[in-house]
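Presented as structure tokens, the chain that follows is alone, the form predicted alone.
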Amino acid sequence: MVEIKSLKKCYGDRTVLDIPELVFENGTVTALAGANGSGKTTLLRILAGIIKKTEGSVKTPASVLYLPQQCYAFRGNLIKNITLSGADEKEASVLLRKLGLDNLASKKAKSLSGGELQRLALCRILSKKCELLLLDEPTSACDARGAQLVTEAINDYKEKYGCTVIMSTHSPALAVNSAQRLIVLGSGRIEADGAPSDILSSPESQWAKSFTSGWKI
């Protein structure tokens, strides 16, 4: 379980984080929407341990794993840089298929394009177990089909181990898709927070009916 109490993360006189209270429930894929600068980044930032927080009190499992939204790669091929990671050959060539990448298997990490970076990425991270996982805009560079299998790939992955799932999108179709809970920031603070589609249906504030009035299920 993920617990947040009176989280605030301040800049100098400048608020980006305010949240009263948050519980995240084993198992369960929450996503966090919101515009840019709205808090999402700097949540996930404090929740995997990267940023400290300003006040308040964060709760969270032994093992966590972070997919920033900026993502690398290390020097050789994919298949060497999901190994590099624990992962065996067999089950990197796994990942690598199931995130569209089996045909690259043997080409430079460094020649990628931006959505194939961000699969490969997204392959080292799945190569591990965790108990929570967070990702930052994990379909941001990709088209739609490589946002279809990064879809597909989060969800296996949290079938496989029930983890918890904590993931950034400006994406309606992963927010739908794959998460059971919505939470729209607004200035570090939620604005909404349920069910993706009663969120859509009757949103619990004018900023957020103004944020997802473009969105459809």
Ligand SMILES: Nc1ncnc2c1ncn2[C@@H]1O[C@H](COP(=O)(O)OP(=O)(O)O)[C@@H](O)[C@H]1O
Contents of the next structure:
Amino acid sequence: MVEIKSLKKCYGDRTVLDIPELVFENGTVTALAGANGSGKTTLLRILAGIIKKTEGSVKTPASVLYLPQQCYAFRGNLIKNITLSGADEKEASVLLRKLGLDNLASKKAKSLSGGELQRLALCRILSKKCELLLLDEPTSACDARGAQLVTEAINDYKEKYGCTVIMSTHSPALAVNSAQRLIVLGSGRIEADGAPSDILSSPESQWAKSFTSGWKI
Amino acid sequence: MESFRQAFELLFPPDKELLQIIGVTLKMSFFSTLISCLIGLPLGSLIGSQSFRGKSFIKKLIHTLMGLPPVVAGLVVYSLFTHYGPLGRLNMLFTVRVMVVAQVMLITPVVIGLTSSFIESASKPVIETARGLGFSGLKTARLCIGEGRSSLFSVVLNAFGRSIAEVGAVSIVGGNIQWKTRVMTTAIMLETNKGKFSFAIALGIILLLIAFIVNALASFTVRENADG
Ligand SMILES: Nc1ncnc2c1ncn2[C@@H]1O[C@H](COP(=O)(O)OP(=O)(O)O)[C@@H](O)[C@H]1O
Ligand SMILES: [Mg+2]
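Alternative state: the form predicted in complex with the named molecule, after the form predicted alone:
Once more the chain from above appears, this time first in line as the rest of the complex follows.
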């Protein structure tokens, strides 16, 4: 279980995250949404232990994996980028195939495109076991097909290990297809918390509106 | 042209004194670089990767020391090692060793400063990725060094370049003694003062050549081990 109590994160005198109470039950999948700068990355980084909180308490399971928003390619080919975290080459190939990267397996990881790199970074994360999986916008750089592969891979991993998943996203598709719960952040506070389909269809949801407002066909 | 001819004549066949001077130069630069990197690389990594109170003060201090004029470093070391100075009993003044001491004083801040700013900027995504994968501190550090080796390597070359080109400090503490503490730069100064400009330039050409060869050799070895 993940338990957050009176959590605050400040930079100087600016509070970028302010969450009085939030609990994630074991084995649940939650999507975090919200505009740029609403605090999604900050929350995930605090849960992952990358940055320190300013106030409050945070309880997380012992084994946590975290995929940063900015994916990084280590030196070497794709296989090496995965085996570096402990997997053997066979497992690495299986993961690469799953995310549609098998034809690039022996290419240098530094030469990948944004969407390819993002999927490689996911392969690297999913090659390890964990109790809490944190993903920061895992489909942000992917095309539709790539995003679908990512969604499937996350769902399968969740099935296999029964871990808790928290992922930030701007994609309603990912939220609806993978998560049971959607939390919308706005200026570091929780604006909405509920079932993804409820929030997306709610007429007063700013997040839902933001997707339809730009459309004109 | 005259200088090129003289440089050529000094090298083919090699002049005995020139070889000795090159030997002293390389020995001094090698040890100065080695020691300042042994101190500066770990310290710079530490400063770059940790956040602590007084960090910005330390960084300002390092940046100031990076601009320390060589003659000042030379004077400080001279006054420490002079006969009546606190370390005078060691009897090290006018030796290659004390030249290394002065150079370490000059170069270490540069190594610390360059390393810490490199670690601060370039290593951030590596650290975040490695910690996200649950890697230990040791494994994370190893990855940072592996990923940044070409940058760290250019820090080392930079240190070596400064060491081999420096003249103010080594002439004060080394004394430019023939067959003993004379290095390329102090030899060039001497020849210039004697009015033998073309000979001085010949020495300068050779110094450049040495620096070039060392750089080429070093980057070749690194490129051999890089990638994969
Ligand atoms: N190191 C930092 N220093 C100052 N402000 C920061 C820092 N990191 C993030 N912020 C601020 O915190 C807010 C939340 O950022 P972030 O969590 O990255 O938003 P999101 O991921 O939802 O787009 C932003 O306004 C950002 O400018
Ligand atoms: Mg973000």
